[in-house]
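Read the single chain below, which is given as structure tokens and is the form predicted alone.
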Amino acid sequence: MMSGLLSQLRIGALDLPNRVVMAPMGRARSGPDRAPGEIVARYYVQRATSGLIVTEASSVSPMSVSRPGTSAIYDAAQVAGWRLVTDRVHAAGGRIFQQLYHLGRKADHTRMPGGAPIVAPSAIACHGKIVGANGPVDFAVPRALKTSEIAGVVGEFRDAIRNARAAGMDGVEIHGANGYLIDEFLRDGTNRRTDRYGGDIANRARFLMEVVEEAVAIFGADRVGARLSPHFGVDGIADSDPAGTFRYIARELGARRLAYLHVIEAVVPGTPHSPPEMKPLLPALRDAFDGPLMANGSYTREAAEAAIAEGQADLVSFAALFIANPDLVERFRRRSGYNAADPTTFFKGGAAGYIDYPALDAVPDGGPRIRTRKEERRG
């Protein structure tokens, strides 16, 4: 019987043929209406041998605006575009969840409809710059949401979840990571509210739990996942007690019997998501969450196999490796080398660096360089 990454696993309502997950990755290939088209469908179909695909983060609201080509799921054209993707993935034998998010204070204020302000739990700007409509600019100071407005944002998530179901998704992943709106509510460094959505962790987690409960009501708990990033801090987001905060959240999500919990915690020292001075939280979240745990963070095949063998995780999601290796599962099976990803094409648009990476049995002379197993061990 096959073990480790290539073994079968049931999560929620789905039987997965392996534990290799395609991580959500923005690739900026959707159309001007933010709806995916033929090229996006082909990209996902190429990777349908993964145990599960989690789509690029898809905005739930026109008030969640990012670079051109990013995806959304709040109108009929976008639903139709995602239906094209799911039909093709299912025909190829794959399984696909849609990741849903609102950018919050990280939205592009230079592209907001009608010049509307960006919103967040509190009026605290991100650190750094954003590539705006006319070039790099500082992140804007967001407007703090009124208590009376929060139900409307939860409603935008609810409508997007319904749209994901109409688009044929097998489930949804609620994006509570990477400093976006839900994460901004969770952390006391970005949530200075004094109403029922601020203060102690039960209040700060209320927004996430309300969104999750909408997803559970529409899809069933066994088709809902959630993503967290306890150590993410590159945009200035922070929490005074990350261990306590994220243990509480994991425990509450587990009580709702979700299909899985997806945790970003890099295993390579010095990466932005895992500052060396921070204590790893994956073991604590593993204990707190009563269900399958998906790990993410610069894993090699060997590191992922070890995490599963040691019980640290049940599945592992891969990002850059899946960008450059559509047949990643087969490469793991053969213990082969990899195509090297070209970061200059990640958000460039078009087919290059998106759907033209060759499979193992179709590597042309002069094609993308193959990484050796020694390079893989180095990460």
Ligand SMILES: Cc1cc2nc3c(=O)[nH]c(=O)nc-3n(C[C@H](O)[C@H](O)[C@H](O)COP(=O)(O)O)c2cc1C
The other form holds:
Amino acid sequence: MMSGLLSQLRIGALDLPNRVVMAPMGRARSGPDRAPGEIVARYYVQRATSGLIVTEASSVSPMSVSRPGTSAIYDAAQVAGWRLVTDRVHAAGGRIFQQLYHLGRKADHTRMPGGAPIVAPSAIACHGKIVGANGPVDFAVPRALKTSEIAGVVGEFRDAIRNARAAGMDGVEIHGANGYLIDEFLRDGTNRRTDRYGGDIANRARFLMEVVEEAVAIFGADRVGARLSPHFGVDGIADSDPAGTFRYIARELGARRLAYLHVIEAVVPGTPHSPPEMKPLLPALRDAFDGPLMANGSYTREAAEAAIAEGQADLVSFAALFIANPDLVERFRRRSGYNAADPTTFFKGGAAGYIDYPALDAVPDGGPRIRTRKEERRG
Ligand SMILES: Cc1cc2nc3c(=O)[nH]c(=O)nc-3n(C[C@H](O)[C@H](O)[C@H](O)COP(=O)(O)O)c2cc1C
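Requested next: the structure of the form predicted together with this ligand (the form predicted alone having been shown above).
Next comes the full complex, and the chain you just saw is listed first.
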């Protein structure tokens, strides 16, 4: 049986035609109501030949707010916007999970509704600056969530998970990576709580597990994934024992029989996701998690093939390569070259640098042209 990057794989309830996953990427193209529209649907449809699309991180709460154009899934207009996306992706033969998050201490305090404070497990500010409503400013010191408030935030995740299902998503990915609210709970550098959500790792993981259990109750474990970034630390998030912390979490997620675990660990050392001083954790997490493992972080086709061949991962997700190459799977198949991504358009809004990267079979009348799987079957 074929087991390479372009071979089929069943994960949870889904049969994937290949193991090339579109990694979650915020692109700031939603409307002022934080609902995706036509242009967003077109962007995802162009990438529907991937084994699985994981959407941009979508906020579960109006209190999780950042730059304009970021998407959310807490109200009816947003559900309608995402329904447009899922209907079109499914019509093109694709599969799509929604990534769900709360920004926590990385929310933009200059844009909070009613001037509400930003929140986190503990009152420790994120390092670095944010581009606020009036230009770059330091992150604000968050207010520590009261124990009695945490059920309400889990409830926002629950409502968002229900909304994702109403919007026709095939499943959800719980975003426990990159220093956002869930990650802030997981690590002892940002979680100094003394209640049942802080202290030992079982307590620090409680918030993530409560969210995951809501997702499992709504979608079934076979339609739920989770994302972790054990090495990430550029924003000052840190843990005194990343190996112990993330091994525990991987084991607990495996016990819940999730569809997959998504681990960001760059194959190129020296990136924010793989500092040279840290020992790679992917093998330990592979052992600890009982289920399909999705690897991410500066993978090339060759590195991804090697990771799968050596059993380090079952699937690989690609971010930057998917921005510029909507037909990445076909490019892998043909071993062709790639378009280069233009970082100045990553969050710029509009069609340029979003839906105008040409596919290999681009037709001259404009607009990338990708054969749907139905067309492929017709030959
Ligand atoms: C423009 C952009 C937006 C991103 N947004 C998200 C996001 O919403 N959620 C997330 O988990 N990671 C996000 N990431 C990180 C990517 O998913 C991925 O982990 C990272 O780019 C490394 O993968 P790559 O080397 O294949 O690009 C983003 C990356 C880029 C370039």
